[in-house]
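This document opens with one chain alone, in structure tokens, the form predicted alone.
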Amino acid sequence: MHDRVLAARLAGLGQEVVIGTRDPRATLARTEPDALGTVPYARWAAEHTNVRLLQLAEAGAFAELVINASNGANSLAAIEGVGAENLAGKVLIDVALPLDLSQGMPPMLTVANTDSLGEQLQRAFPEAKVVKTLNTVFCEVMVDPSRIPGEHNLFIAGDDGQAKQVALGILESFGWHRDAVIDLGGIIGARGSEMYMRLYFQLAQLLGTFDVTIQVKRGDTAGR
């Protein structure tokens, strides 16, 4: 679902967008909603003709910028399908979460504390410029922060400063203000933003909505 929401928004902003999948024919052949009730891709594609569907490696070769919005538990395999040669020198924005739903909600994480999905991707594809961001909000809020009234913050992490500037440009096009984006430093910062998601899903259950965000407040330490 995340990939479709992001693709539709980017296409609406005038970007040329493709979605990658292992087997385009199989993806288009599905006629039933998935386990989460997401409509079949072919039905969605009929309403978004400005977004193309390509095999993973073809999508990677085409793209100037890659967004990983795959199922986080399978992201490494999915990005391997894109191909290291197609990622070399490119910005890879990682919005995915390594969720383990085997015990129900709220989910656990397949990696935490001493590692993160963002770091795993950077290690596996050292020639790519991985930037972790947008993973602390629901996909609809990713592309439209005004969906939730008031001020709120996003986080960004990555080892390449120029790549983070590219990612910030995408965030701004979605409506996020630069001063609302907190830079967590290198890609190791992905650990904190990914681990927040345990609390996020618990809050979503309690509040009955996934429209939940963070606002960070800093106390006035002057004179202390």
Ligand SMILES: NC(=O)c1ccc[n+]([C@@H]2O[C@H](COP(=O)([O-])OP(=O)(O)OC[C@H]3O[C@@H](n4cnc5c(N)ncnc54)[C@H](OP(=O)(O)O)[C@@H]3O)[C@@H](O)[C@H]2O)c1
Second form
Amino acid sequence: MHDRVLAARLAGLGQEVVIGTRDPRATLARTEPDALGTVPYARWAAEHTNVRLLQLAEAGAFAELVINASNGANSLAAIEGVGAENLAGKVLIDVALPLDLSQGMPPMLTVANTDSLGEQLQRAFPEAKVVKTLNTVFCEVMVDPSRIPGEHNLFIAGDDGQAKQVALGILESFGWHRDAVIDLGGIIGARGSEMYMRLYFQLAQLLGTFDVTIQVKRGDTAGR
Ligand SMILES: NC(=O)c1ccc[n+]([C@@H]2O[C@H](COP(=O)([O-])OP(=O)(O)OC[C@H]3O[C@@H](n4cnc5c(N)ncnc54)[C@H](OP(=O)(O)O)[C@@H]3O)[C@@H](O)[C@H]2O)c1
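Now that you have shown the form predicted alone, what about the form predicted together with this ligand?
Everything in the complex follows now, all chains and molecules, and the chain you saw is the first one.
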């Protein structure tokens, strides 16, 4: 469902957007809401005729920029479906969370500490320019930060500086101020923002909302 939130917002901003899926016919054939109550794709698509649904590789071939909003535990397989040849030289914005829900909530991670999904993707697709961002907030907040009043921060990590600038442009179009986006450096910075997920989901449970965010404050104690 998360891909739909991003797709609708980008299309509303005038971008030409396609959603990639493993099997378009199966995706369109679903008539029942999923386990989380998300409406079937076909019903959503009827109200979003400006977004096309394509098979993963077709979507990859079409796209100038790719956003990985696939199930994080299966993102390597999903992006393999997009095709390394379709990613070469392109910015790949990775918003996915490598969640392991096998032990319930709060989730564990399928990769952590010495590696991250962002790094796995960069290694698996070396010709893509992977940028990890947006993954620390709920999808509705990603595309509209004012949903949570006041100042709050987002993080960005990636090895390619130009690719990060492209991603920052998209974040700005969503309403994020450039100075609210903290650059964690290379894609290795994805480790920290992905590992925050354990705390995020615990807070979401405690507070009863997914509208949880981070405001980073720096104490004036430098040099003391
Ligand atoms: N929802 C949020 O607010 C939020 C916030 C931050 C980050 N995220 C992250 O954003 C991503 C998307 O969120 P979501 O809630 O839409 O996730 P999701 O429902 O778990 O998965 C999204 C899509 O991943 C694809 N997928 C699942 N298993 C696959 C497999 N074995 N191989 C290839 N593709 C597979 C499926 O696409 P098809 O069936 O169409 O092929 C599925 O519709 C996740 O990684 C999530 O953790 C979400």
